[in-house]
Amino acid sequence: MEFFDATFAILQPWPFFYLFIGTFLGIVVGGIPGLTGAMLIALTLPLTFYMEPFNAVVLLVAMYVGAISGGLITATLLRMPGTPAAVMTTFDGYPMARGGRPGRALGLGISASFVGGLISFVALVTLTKPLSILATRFGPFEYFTLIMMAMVLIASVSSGSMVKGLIAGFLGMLASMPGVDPASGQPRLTFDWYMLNGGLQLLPVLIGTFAVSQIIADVLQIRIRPERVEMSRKGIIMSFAEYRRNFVNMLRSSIIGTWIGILPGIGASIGSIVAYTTAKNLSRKPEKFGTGSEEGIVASEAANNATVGGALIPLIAMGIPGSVIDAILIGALMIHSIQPGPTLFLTNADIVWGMMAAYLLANILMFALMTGTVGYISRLMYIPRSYVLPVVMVFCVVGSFALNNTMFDVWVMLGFGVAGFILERGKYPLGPFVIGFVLAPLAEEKLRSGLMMTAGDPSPILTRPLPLLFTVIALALLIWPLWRDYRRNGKTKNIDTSVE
């Protein structure tokens, strides 16, 4: 099935469908503070367990690409990103909306937001395909090596510490380790619970770490409300000329987001940091940044979109998650017996030119939807989350559940929520911590691959070229923030001295 194949099948009623309604709901929890595109998908796998892939690969696509970009309705007229992604949206885009053109706002962000995911579709189209293809000449060692750079990557780039950042994504490993030795066929870290023979299942593990855990934050922020903005439409429909004004501005910053999205967990928000900081960087009027400016709104919504073409670019074509939401959608094709990697176009080139034409799509109705409804949707955001929260909790129990019919598993989704929770609290990312689960398994057989083929020689690590590369870039990021920081700590000791 090639890509126009692909964008016919979703013009049918059952998947056009479930393209509409995964990107308006997208949009709207976008849209809600407290809840995230994480959460929504992670609630959202259960219910694709009976559903076609091709379908539940439309829905979770169209999902992904509405939480996104429905985040900046709150950036806007609350100061609260609804998504991490539109932090940078929230300097520009919310004293726009004070100083009384909260539509202009709006308008710059959905027009940004919607050219972002045009640009990165291109990306996605050209390069996903040859990326497989040399990926499919990857040995086990290629592969294992690839994994660890990624998670290094990960920590480096995560908030807070890279220290932080390195014992969330091993802590993610270490959960994964339970149940029967691959090799060995024996059970390990199971602590004789017959429970824990087959491991523990990634989706009460998601379910746990993204929604439970945001429950339990926002219940104990539960009667904070926030300042409220007058909405109006004026100026939501962006001219010709305003276009080419921005246009600049938009595909540097397009390119900028699809690129980041691309290397693996680094996610949509220091995609919108970079492009941000470029704008600002590059500006006539660098002044202005921080009390809306137009040009801030236009980089941060237009990289944030591209980072979600540019992160299902490894997805497809290595199985490296390029985000926290990869992560839960290579465990939505997994639940489907779908493995994403170098051989998935050979294998289901239907799911990758299904995910492409819907990612195409949910772009175009995204723009649509949040046009012409833009101001209904705000009104969402006002809803008391004391109303929300225990409908969110009930979707946790009932389709942590539904996995297994098993209490286990809502256990492990309550335990994780808890974990989730204190990890947040002592500013360890989660990112990471998922990504290890998702990605450990992977590394694992890999390795043990590559010493089953060498009788248990590791050299080929070091004397191959593409794992000696990327073991080499993997001890740079170890080793570069650290010096960076010794450095940093050198000087000022001098200057503490000098002064005295």
Given for the second form:
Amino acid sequence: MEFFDATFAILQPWPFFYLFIGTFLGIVVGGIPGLTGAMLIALTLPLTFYMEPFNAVVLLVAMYVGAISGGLITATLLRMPGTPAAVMTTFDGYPMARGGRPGRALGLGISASFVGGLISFVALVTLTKPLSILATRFGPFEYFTLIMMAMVLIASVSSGSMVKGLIAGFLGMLASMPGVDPASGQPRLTFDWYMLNGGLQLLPVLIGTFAVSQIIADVLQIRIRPERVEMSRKGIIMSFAEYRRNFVNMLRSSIIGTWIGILPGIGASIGSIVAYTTAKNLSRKPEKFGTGSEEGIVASEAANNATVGGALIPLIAMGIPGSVIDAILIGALMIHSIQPGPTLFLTNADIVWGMMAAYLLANILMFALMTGTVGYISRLMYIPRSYVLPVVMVFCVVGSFALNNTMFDVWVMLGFGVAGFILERGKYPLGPFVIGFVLAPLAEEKLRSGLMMTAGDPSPILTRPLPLLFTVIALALLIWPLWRDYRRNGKTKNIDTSVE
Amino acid sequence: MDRVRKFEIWASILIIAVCAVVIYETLDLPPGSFEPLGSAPVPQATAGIIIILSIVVIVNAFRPRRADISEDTDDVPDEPVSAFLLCAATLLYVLTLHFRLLGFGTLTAIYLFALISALERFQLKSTIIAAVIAVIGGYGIQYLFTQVFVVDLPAS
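Next, report the structure of the form predicted in complex with the partner chain; the form predicted on its own has already been given.
Full assembly next; the chain just shown is listed first.
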């Protein structure tokens, strides 16, 4: 019943306006290479200070859905994924578009995105409440070990080296520590500078890490002019027979995407890669993958949209972000004095059901908007970056300033922009950094309150079942890549010896 | 040694230096009076783990890599001049805002016009477009934030 109330509330003029604007802007930004959903949502956060929390959540969730979906336009027409989540779509979408069927490639992607969104919505509605009830039984040690497990998981699936993923995550945690320690009231890492007493705020750190670092990286490659494919709408609407033909692939990829979305911090890119690889391995025509395969486009797009709904599940139920954008959404909720986590259903049920209803409605709107206007939106992709990036930089400055009306936050934003750029150039993933920044205060609070309860005895980590389970999983995730590399190196040595 | 590995080593040294500062800065923090852990151990442990992991990165950078792991190389060459222009112009823009030397709308219009024109190498057509974007961007953003969202802007 509450869900239908929330749906009805969103269909009122103002919330629906935010839903529409959010979905549309998400699609546009997702469709412009170099601009990402994380960037859009981080830059929109300051504007939501003055909105009702319900409307703010509707706007941000709609942007999330739109941004993940919009990436397929450039992936298909330019072979440049508008968002990292659409990278697998380039493998088949672009060859199909170049083969004279751009409308068909886009139609497959849009329909698969829609179905992926619907299937993960079912999981979102059915799994979130039971999971949040389970999470209410978590004590401080359960939470602390869950967060540590999530951090290791995020690092282990990040692009590139796991060690660098861990460094990025711990650096993010370290960046959250300056300020007055809430437990003792003691200033910590403030370097006797009063501006740091309140700590580093989430918003300037987010905008710097995701928007400014991306702008610098984009400017370094500003002369790239994409090879364009002429747009045609022919085949953009899938027939019932085509839905039936792709049904198993859509369902399987959506379930994979939803499941990967639920795992903390992994996000849409990995979901899309796993679903694509699975579809290829199970296909009757695996040789077609990479040359314009329908199955490839469907698998990639169904999965990457499904991760959005999946990732909202741990966010609502436990306050653990399922992806980088979810970490930003947690920040948005906190800005509105809403604490994500298992009690959210009790304290702010309207927000929870609003998020779910917004997710469903944004998917429907995304399908309608993309089907109807993809031809017009695709023209925006050809706007030179040199016109767009300076304007985005101005929004970064204004967005950071608006938080507390202080230039200190603007300098923090610029500092983290440069730091984020350096980290990315050194192949340190930024996702774990931001998730570490968001989760560290919670992890420290839980650890310290747990130790207060046990008079400094950390043994419950190893004597209680759930903390032990989370610790074992974290250790396994840490040791497994090292063991795999050791075995692989051993095999390589054996081959070398036998050749000699 | 290739460029990526050199970058890894220098980045790791920088990270270790930052962590060393963190550990040094937390040495004087008193132990917890009513809770067992206190303020210092968590940042110290975090910094310690980062230092150990960064040493691993440095050691790995000196080890020979397997032939099947290829270094990522970008096909398109970087344009450091454009990045320098962006950073310099933005630094100047934020400094000017900080010291309130000009109003937000005017300053933003100048920033947008100068940066877009420079990034487009001062071609005539681009300069005209830059002027339009600058005026709409500068004064439009000022109007949007101060009148619609009722947000204070720096130097407005």
